[in-house]
Amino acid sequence: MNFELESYVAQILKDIREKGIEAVKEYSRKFDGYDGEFLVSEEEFEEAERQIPEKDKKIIKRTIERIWEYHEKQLENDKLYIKNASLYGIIYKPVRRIGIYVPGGKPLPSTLMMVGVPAKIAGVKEIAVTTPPKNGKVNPYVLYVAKLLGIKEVYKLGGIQAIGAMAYGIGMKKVDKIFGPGNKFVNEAKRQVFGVVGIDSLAGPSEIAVIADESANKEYVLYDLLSQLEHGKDSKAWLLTTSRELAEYCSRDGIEVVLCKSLEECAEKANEIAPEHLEIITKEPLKLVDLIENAGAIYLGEYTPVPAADYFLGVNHVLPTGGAAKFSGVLTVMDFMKRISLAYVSREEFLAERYLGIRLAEIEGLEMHKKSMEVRR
């Protein structure tokens, strides 16, 4: 834990809690150089749409269609069953209001697509988007995606102040859960507001591991590895291979090359790393899938590179990083849903089985628990 970062973020969040909108404005001026209205106007939505070439509009619409098609299959039905004239099960309800943080350094309309589409499929009623303004404006592609998804609440807010505003309801209605990646300050702010609101995950630097044998196209493998290093100096890339020739070809700055004796050893090493993205480019990639336990996403074959998944395949690119794939997974529609336990017990079953609860209440010394069950006739 970086305690300097923790205390720095904590102080800003404290200011936002105590001083409200004035603190949000102050930090917006300081960090974003912005001193205007936060909520994007209808005129700004219209202006953004005019700026986008028709060809790009078609690309965005087709990409959203592919993401929607993939994610709508994830929606689960309520799981109910009847036993002894009683009803039991799990029902699913969408989170009512969410916040989506869209980074602004490099405009990422794909982030809004990847989070916004499953949220809409889940039935989330209210979506607020925050993103840092550049020269007082939100990226037009981000606004166009928002419009296509029916999102009218977009705020010119970035960084810690955006997370604080969403979590505490400053300058907007409070959200119930925050989604979206960000830098170390945004991540730390999300960590600190967890409990006040829900969060999706704490996304770290991008990662890729490639398992490849002698059959793999060297150029494909190299550029896939380099594509993720492009995200920043903290990004990580591993090549796990049985091919000495491929290992030598991909020995470049930033790429950790591991020469293994077998593909099984490659899979074992991948499980230790638990990468965000795992490509398997071998003669028979499907044979290795059963050996993989820890990965945010598995992409098989020569024509499933990570950048394609990031953009147009339809699979979600919001994935666990930093080894978190050992205990968590890809963003799905169900991350926008809550599981609620349901029971409707018949008199007959209750009276027949309540002796179990009565005795357990006696063991735990909870007299009113016992009385609650005994009093019913």
Ligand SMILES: NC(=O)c1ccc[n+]([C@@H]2O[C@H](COP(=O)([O-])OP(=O)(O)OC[C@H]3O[C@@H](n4cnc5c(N)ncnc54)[C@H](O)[C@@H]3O)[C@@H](O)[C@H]2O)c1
Second form
Amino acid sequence: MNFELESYVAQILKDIREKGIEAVKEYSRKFDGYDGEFLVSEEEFEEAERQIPEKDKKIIKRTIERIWEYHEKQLENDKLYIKNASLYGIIYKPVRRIGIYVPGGKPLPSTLMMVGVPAKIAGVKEIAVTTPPKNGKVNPYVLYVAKLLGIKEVYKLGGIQAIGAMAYGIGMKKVDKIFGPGNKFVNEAKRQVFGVVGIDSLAGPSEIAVIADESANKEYVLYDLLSQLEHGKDSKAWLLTTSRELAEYCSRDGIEVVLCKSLEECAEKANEIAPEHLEIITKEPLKLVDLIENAGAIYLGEYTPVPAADYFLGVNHVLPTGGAAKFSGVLTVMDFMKRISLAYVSREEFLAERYLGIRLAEIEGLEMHKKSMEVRR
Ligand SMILES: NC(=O)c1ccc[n+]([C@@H]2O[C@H](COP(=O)([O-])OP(=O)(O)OC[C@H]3O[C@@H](n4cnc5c(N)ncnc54)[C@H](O)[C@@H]3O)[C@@H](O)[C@H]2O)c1
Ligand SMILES: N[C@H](CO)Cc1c[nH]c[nH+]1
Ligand SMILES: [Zn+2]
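Instead of the form predicted on its own shown above, give the structure for the form predicted in complex with the ligand, please.
Complete assembly follows, chain above in first position.
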């Protein structure tokens, strides 16, 4: 736990809670150099669309199709069954209003595709997007993706102030759940507002671990490791290998190299790290999958590099970091749905089984619970 970061973010969120829009404006000026309207106008959407070359529009549409195809298979049906003329089960309903954070230090329009598509498949009705402006503007590709997904509410807001605004409903209607990755400040702010709103997961600075043996192509492995370090100075990369030659080749700034005696030892190290992404580039990568317990995503073989998954495979690139893969996983359509328990009990079953509840209410000393079950005829 980084206590310095925790109290830094807590202070800014407290300020935002107490002073409202004035604090949001102040932090926006301070961290994003922005002092204008937060809500993106219709004209700005139109201008963004004009700026995008036709060939890029096709790239974006095809990528959205691939993400859609992968995610629509995740939608689960309500699960209901009948027993003794009673109805039991779970039904699913979409979260009504969500906020999506789209990183903007290096603007990531692909992230809006990754969060917006499953939200749409789930049937979320209201979507607000926040993303930090650069020179007063939102990246045109982000606005174009928003337009394709039918999202009209986009705010020029970044960092902690964006998370505070969405969670407390400042300068916009409060959201029910916040989605999307971000840097360490965004990630910590999301962690701290959990409870006021829901959050998808702790998707912070990118990480990659690669398990590779002597059969792996050295150049492929090195570029995969460097690809995730490129996201920023807080990103992490680990090489877990049985090959001394590969270990030496990849010993560069920012890459933590661990030379292991066996692939089983590599797998155990990976489980300790619980990386966001784990690539396995060995002679028989499938054989290792059973040994992996903790990873946000596992990509196998030479032709599944993380950047392919970041962009076009269709799999989701919003993934837990910082060890959070020990208790959470990749973003799916079902993260946009709430589970609601449903029961409709028949008189016959109620009268036959209520002795269980009546005795349990006695054991717990809850008189009115007992009465509620006893009074029924
Ligand atoms: N885990 C995932 O699923 C996933 C997916 C995509 C991207 N990412 C990560 O998202 C991150 C994006 O980071 P980014 O910085 O490019 O964009 P960002 O939008 O997350 O953060 C930029 C904002 O941070 C705020 N900020 C910067 N310095 C600050 C300070 N000192 N105090 C308070 N606020 C400050 C500013 O408001 C700025 O607009 C990267 O680390 C990337 O690796 C993770
Ligand atoms: N690697 C990031 C997830 O950690 C996702 C991303 C977006 N654009 C490029 N990469
Ligand atoms: Zn990436």
